[in-house]
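This document opens with one chain alone, in C-alpha cells, the form predicted alone.
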Amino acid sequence: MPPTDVLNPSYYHRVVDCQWACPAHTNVPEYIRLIAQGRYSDAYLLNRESNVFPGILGRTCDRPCEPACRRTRVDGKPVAICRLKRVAADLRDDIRPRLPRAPSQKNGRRIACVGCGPASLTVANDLLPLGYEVVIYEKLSQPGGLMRTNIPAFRLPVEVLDEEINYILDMGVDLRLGTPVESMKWLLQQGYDAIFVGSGAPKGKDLNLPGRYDSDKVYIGIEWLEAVHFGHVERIEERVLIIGVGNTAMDCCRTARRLGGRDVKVMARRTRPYFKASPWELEDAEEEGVQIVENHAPSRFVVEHGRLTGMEFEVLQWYEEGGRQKSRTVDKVIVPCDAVILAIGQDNAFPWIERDIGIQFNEWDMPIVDRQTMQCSLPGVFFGGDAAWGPENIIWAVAHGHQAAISIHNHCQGIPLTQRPPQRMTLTSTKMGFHEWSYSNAYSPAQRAKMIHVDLSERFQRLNIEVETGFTPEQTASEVERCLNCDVQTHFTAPLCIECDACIDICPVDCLTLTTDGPEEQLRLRLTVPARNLKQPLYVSSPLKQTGRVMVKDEDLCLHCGLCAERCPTAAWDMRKFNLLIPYAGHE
C-alpha cells in the first residue's frame, strides 16, 4: 500500500467517527472537552459554527454522531454528545456579544429565502455577516418552520427555540410573516440575486381506505401537531389510535395523551428493528403509557352512524423469500377507537412553482437538485432541508444551509459553483512532557449517564413542561470522561522508528503491527488482530530505516489512549490534536 497521506483533511476526519457521521461536521470531542473545563460558553459557539442550533439540537437531533461513536466498541454505549451539547447550551453565559454581525454597509446583493425553517435560518445566519440583505417569506405567523410546529413543546420549550432563532433575525433579517409565495414566476420577477427554497415538506400523507372520509375523527399528524401548537385543538377523545411509527407518530401519541387520550396505542406494520423512531423516542413513548402494537396493517375504517368506533388491521406475519421482507395475512382484527391520527410520512408540495420556468422535476414530482451545490435546473434558485429530497432532521437542514450559502456567494460573486472551498486542518502536539498529554487520556470505565425526567404525574399537568430535566453536574462531570478523544490522532514519523516494538507490546487493542507491505486485502489479514471493518482506514507508514518493513495501525481498534507515545522512547509516536476547518460562505 501507499503511505498513507496524513496531511490530507479527510483521513484524520474519518478517524473521529463521530464528527464524521455528523452531516454539518460537528466538532464533537473538542467541545466535549470544553464542557469538561466549565468552558460552556466557548462550547456552545463551537457548536453553533457548524449546527447553528445546539440548544434545539441539544434536545431534538436524531444524533447520527451516536452510533457511529468509537465508544460503542468498547462498552456498546455511545457517549451522550446530544445530551452534553444541551449542557453547555443550559449554562452559557450571554454570547450575544461575540455572535456574528451584520456590517451596516451591505453589498448590494439581496436573497429571498421561501420558508422560515432551518435549511433557510442557516442560509441567512452565513450571508448576513458578508453584507447580504436577506428577505425571509413565512406563511405562518412566527418562524421556525416545523421546528416549532411540529416538535412539541414537552420536548422543546418555546424560550429555547425563539432564543436561537432571534440569534438570526435579530442580525437585520426581513422577515414577512404570514406571506406565503404562492408564485415562483412572481418571486423571480422581485429583482432576487438568489432565491432559496426551504420550505420542508408540509404535506401529510392520508390513508385512502374505506370509511376514510364518513367522519371527521381523521386527522393528519404533522397539521393535527400544528393546530395543537396554535392553540386550535385543546382536547382529544379517549381511544386513539396512531397510524405509523417515526418521529412525528412519537410526537402525536405523547400530545395526546396529555390532552386527554387515555388509551392511546400506536400501530405499526412491522417489527421494532424496522420503526423510523428513534429508540428513545419510543421509549418515553412507552413510559407514558402508549402501547406500541407491531404487524398491523390498517384495511379500513369503521364508522357507524357517523360516528368512528373503530378501526380494522391485517395481522401480519412476516418472512424472507428471495432475500426480501415479504409479509401474509394471518388474521383480521379490529381495534376500537374514537379518533385515528394519521403519522405514515410526509410529502413535498410546490403547487406555487410553476412548471414552465425552467425548474426540473422528476417522476416523484421533486425538484431536481444538485446534492453539491444545491441548485436545481434553474440558474440561481437553491434548495435545501426538507424541500430538496424529503424529511430529514434539522441537523440536515442546516448542513444543507451551510452549502446553499457558498453555492450563493459563488453565485453572486461570479465564482463556478463547483468551486468548493477546500477543507483544510491544523495538527497539534498535546504533549506536556515525557509521559504527560493536555487532555485526559486515562480510560474511564463509567456507563453511560441516563437522563433525569420530570415524574409522570407532573408532566401531563400542561402541554409544555419539559419532560427532560437536563444531566447534573455530576452526571455531566462522568460523561465527559468517557469521551475517548478521537480527535487526538496517533502521529507517527517513520524516519524516527527504531522498531523496538514497545509501542506494540504496550497497545491495550493490539491495532499496531510491524510487517512487510503488500496490497490492502492481504494486509489487513496479516495484523496482529485482522483488519475487517472496511468502513475505517489503516494506516501505512513509508519504509523504515532499519528492515524496510512498514508501521500499520488499525484506526478501527485505536483508543487514543496515548500509551503508544507514551512508551515509543524516540518520540516517533506523538499525541497530536486534529482541528478540521470547515469552510462556509465567503470563509475559506
Second form
Amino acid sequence: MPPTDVLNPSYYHRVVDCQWACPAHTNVPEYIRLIAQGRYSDAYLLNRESNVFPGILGRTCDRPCEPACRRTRVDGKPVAICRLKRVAADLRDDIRPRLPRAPSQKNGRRIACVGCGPASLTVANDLLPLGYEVVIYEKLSQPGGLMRTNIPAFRLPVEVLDEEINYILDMGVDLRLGTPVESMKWLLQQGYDAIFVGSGAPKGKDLNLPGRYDSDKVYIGIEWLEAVHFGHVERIEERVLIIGVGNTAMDCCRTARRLGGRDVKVMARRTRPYFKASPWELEDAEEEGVQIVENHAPSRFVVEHGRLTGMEFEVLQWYEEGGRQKSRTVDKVIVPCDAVILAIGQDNAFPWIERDIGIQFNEWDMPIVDRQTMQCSLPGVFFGGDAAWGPENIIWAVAHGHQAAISIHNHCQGIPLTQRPPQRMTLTSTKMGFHEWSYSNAYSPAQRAKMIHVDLSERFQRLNIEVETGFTPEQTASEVERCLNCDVQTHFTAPLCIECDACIDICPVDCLTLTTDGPEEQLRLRLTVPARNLKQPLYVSSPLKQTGRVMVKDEDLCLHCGLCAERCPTAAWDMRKFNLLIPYAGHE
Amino acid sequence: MTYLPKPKVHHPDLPRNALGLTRRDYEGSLSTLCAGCGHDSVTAALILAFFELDIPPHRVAKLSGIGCSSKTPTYFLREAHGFNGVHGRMPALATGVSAARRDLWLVGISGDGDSLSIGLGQFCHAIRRRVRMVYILENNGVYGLTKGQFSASADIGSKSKKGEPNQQAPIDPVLLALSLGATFVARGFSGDKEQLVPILKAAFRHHGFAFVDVISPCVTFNDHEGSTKSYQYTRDHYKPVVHADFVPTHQEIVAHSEEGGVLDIRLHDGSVLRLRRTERDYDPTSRDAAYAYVRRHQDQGEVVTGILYIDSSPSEMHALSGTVETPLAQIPYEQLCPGGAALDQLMDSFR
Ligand SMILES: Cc1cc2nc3c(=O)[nH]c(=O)nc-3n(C[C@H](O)[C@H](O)[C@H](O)COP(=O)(O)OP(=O)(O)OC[C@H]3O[C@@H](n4cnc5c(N)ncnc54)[C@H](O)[C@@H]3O)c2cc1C
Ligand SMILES: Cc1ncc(C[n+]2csc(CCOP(=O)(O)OP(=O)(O)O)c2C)c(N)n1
Ligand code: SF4
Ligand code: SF4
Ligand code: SF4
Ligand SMILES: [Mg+2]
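So that was the form predicted alone. Now I'd like the form predicted in complex with the partner chain, please.
Every component of the complex follows; first up is the chain already shown.
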C-alpha cells in the first residue's frame, strides 16, 4: 500500500469518528475535554462555532455522531456526546459578550432568507458578522421553524430555543414575521444580492384510504403538533392510533399521552430494526406507556354513523427474497380507536416558486441543487435544510447553512462558488514529560451514564415539563472520561523506528503490526488481529530502515491511550492533537 | 516504563485457546523496564507460547535471579507460581522446584550476567543434572540493571556506550550448552517473534532441559553503533537456519518431501516438531555438526539462530534418579520421611 498521507487533513479527521460523522463536524473530543476541565463556556462556544445551537442540539440532535463513536466498538455503548453538549449549554456563563457581532459599517450587500428555521438562521449567523444585511421572511408569527412548532416543549424548553435564536436575531436580522413569500418572482425583483431558501418541508403526508374524509378525527402529525404548539388543540380522544414510526410519530404519541390519550398505540408496518425512530426515542415512548405495534399496515378507516371507531390493518409477515425484504398478508384486524394521527413523512412544496423563472425542478418536483455549493440552477439562489433535498434534521440544516453562507459570500465577491476555502489542520504534540500527556489518556472502564427522567406522574401534569433532567455532576465527571480522545492522534515518524516491537506488545487492543507491505486486502488479514472493519482505515508507514517492513495501524479500536508512544524508545510514535480548521464564510 | 496500567479491554476478535483464555489472560503486571527493551518482547513471546500451548497459568513456576531480565517473570502469567532468587542462583531454585513439583511447567529466566558470570557454575550444573525446564537466557551483552558494564557474552571489539572496546573473549552460551550435553539448544532474537514463539513452544514440549539463548538488545546501554548486540547489528548479521512448526498430537501429520529441507521429529508425547531448514544439509540432531556450524559462522561474524540441536528422546533428572511419578511435595510427610528407624534400617543395609 502507498504510505498514508497524514498531512492531508481528511485522514486524521476520519479517525475522529464522531467529528467525521457530524454533518457540521463539531469538534467533540475537544469540547468534552473542556467540560472535563469545568470550562463550560469555552465548550459551549466551541460547539456553537460549528453547530450554532448547542443548547437545542444538546437535547434534540439526531446524533449521527453517537452510532459512529469508537467507544461503541470498544464497550458497546457510545459516549453520551449529545447530552454532554447539553451540560456545556446548561452550565455556561453569560457568553453574550463573547459572541460575534455585526459591524456597524455594512458591506452594502443584502441577502433574503425564506423561512426562519435553523438553516436560514445559520446563514444569518455566518453572514451578519461580515457586514451583510440579512432579511428573513417567515410565514408564521414566531421564529425557529419546526424546532419551535413541532418539537414538543417537554423535549425542548422554549427558553432554550429563544435564547439561542435571539443570539442570532440580536446581531441585527431584519426579521419579518407573519410574512410568507408568495412569489419567488416577486422576491427576485426586490434587489437582493442573493436569496436563500430555507422554507423546510412543510407538508405532512396524507393517507388516502377508504374512510379518510368521513371523520374529522384524523389528523396530520406535523399540523397537529403545530396546532398544539399554538394552543389551538388542547385535548385528544382517549384511544389514539399513530400511523408511522418515525421521529414525528414519537412526538405525536408522547404529546397525545399528555393531552388525554390513555390508550396510545404506534402502528408500524415493519419490525423494530427497520424503524426510522431512534432506539432511545422508542424507549422514551414506551416508558410513557405507549404501545408499539409491529407489522401492521393500515387499509381502512372504520367510520360508523359518522364516528371514527377504529382502523383496519393487514397483519404482515416479512421474509427475505433475493436479498430484499418482502411481505405477505397473514391476517386482517380492526383496532378500535377514537382518533388517528398520520405521521408517515413530510413532503416539500414550493407552490410559491414559479416554474418559468430559471429554477429547474426534477421529476419529483424538487429543485435541482448542487451538493457542494447549495446553489440551484438560477445563479444567486441557494437552498438548504429540509428545502434542499427533503426532510433531514437540525444539524444537517446547520451544515447546509454554513455551506450556503460560504457560497453566498463567494457569489457576492465574484469568486467562483467551487473555489471554497480549504480545510486545514494543526497537529501538536501532547507530550509534557516522560509519562505525562496533556490529555487524560487513562482508559476509564465506566459504563455510559443513564439520563434521569422526571417521574411519570409529574411529567404529565403540564405539556412543557422537560422530561430529561440533565446529567448530575457525578454523571458528567464519569461520562467525560469515557471519551477516548480520538483527536489525539498516534503519529508515526518512520525513520525513527528501530523495530523493537515495544509498541506492538503494549497495545491493549492489538492495533499495531510490523509486517511486509502488500495490497490492502492481504495486509488487512495479516495483522496482529485481522482488520475486518472495512469502514476504518489502515495507517501504513513508509518502509522501515532496518528490515524494510512497514508499520501498520488498524485505526478501528485504538483507545488513544498513548501506551505505544510511552513505550517507544525513540519517539517514533507520538500522540499529537489534531485540530481541524473548518472554514466558514469569510475565511480565506 | 509506563505509569499507566495496560487497560483490561481487549480486541473483541482476539482468539481464545482450548482453555477459553485470550492471550491477555497470560499477561502479568506492568513492566518497569526501559521502553524498547528486548526483554519485554521476550515476555510477549512467552505469553504467546503459553497461550498457544493452552497451558493453564497456575500450572507454571517462574524462576529467576537478578538483572533486568530476571525481573521479567513478574510481567507474564500473573496467576503462576514464582520465585525471584539471588543473583545467579536460579538453577538451584529450579532444581529444587523440579524435585518437589515435577508436575509443574518450569520456566527459568536469566541474563548473560546472571548465567555467564556469577551464575556460570549453577548454569553448567543445571545442564548436567538435566533439570526438566525451559531455561531462557536474555542476552544483551551487558549488565543492564547495573548500568551497562560488559558482560561475559560481549564480543571482543564490541564498543561500550562511551566507545571503549571490550577486550575479553566471550562465552557463547549456545556452545557451552552444546558441549555440556544439553538436549535442546536454540537461539532466537527478541525482534523476531515469528521465529521465537515456535522455538519457545518446542522448548516447552521438550521432555528435558531446554536451553534458549535470546539476543535481546539493551536499548539503553547497548544499542549504539559499534555494539554487536544492538537491534541493527543483530539484523545485519542474522542467520536463521532452522525454523520450527509445532504439530500437536491430535493433528494429522501430512507427508512432506525432504527436498524442502523439512525434517519431522517425533517428541516424547507423540506430537511432532516440524523443522524447516534454510540450509539443506544442516543436521539439528547432530551435536557435533551443530557445534561446528555455530563455531564456523561465529567466526564469520554471523548470529546463527533457530533450533540448533535437539535430542528427541532425552533423559531428565527424575528419570536419572528414579524418583516416583507423584510430585514429592504431594507425598504425605510420614511416607516421604519415614523416620529414624527406617533410616537406621537403610544404613544397616549398606554395611
Ligand atoms: C415532529 C418533528 C420532530 C422533529 N424532531 C427533531 C429532533 O428532535 N431533532 C432534529 O434534529 N430534527 C428534528 N426534526 C426535524 C427538524 O425540525 C427539521 O429538519 C429542521 O427544523 C429543518 O430546518 P429548516 O431550517 O430546513 O426548516 P424548518 O425548520 O422547517 O423551517 C422552515 C420555516 O420556513 C417557513 N416557511 C415555509 N414556507 C415559507 C414561505 N413561503 N415564506 C416564508 N416562510 C416560509 C416555515 O414556517 C418554517 O418556519 C423534527 C421534525 C418534526 C416534524
Ligand atoms: C551477589 C550480587 N552481586 C552483584 C549484584 C549486582 N548486579 C545486579 S544485576 C547484575 C547483572 C545483571 O546482568 P544480566 O544478568 O545480564 O541482566 P540484564 O540486566 O542485562 O538483563 C549485577 C552484577 C547483585 N545484585 N548481587
Ligand atoms: S494509542 Fe497506541 S497503544 Fe493505545 S490503543 Fe492506540 S495504538 Fe494501541
Ligand atoms: S516502539 Fe517505537 S521503535 Fe519500537 S517498534 Fe514501535 S515505533 Fe518502532
Ligand atoms: S537497562 Fe537495558 S536491559 Fe535493563 S531494562 Fe533498560 S534496556 Fe532493558
Ligand atoms: Mg544482560
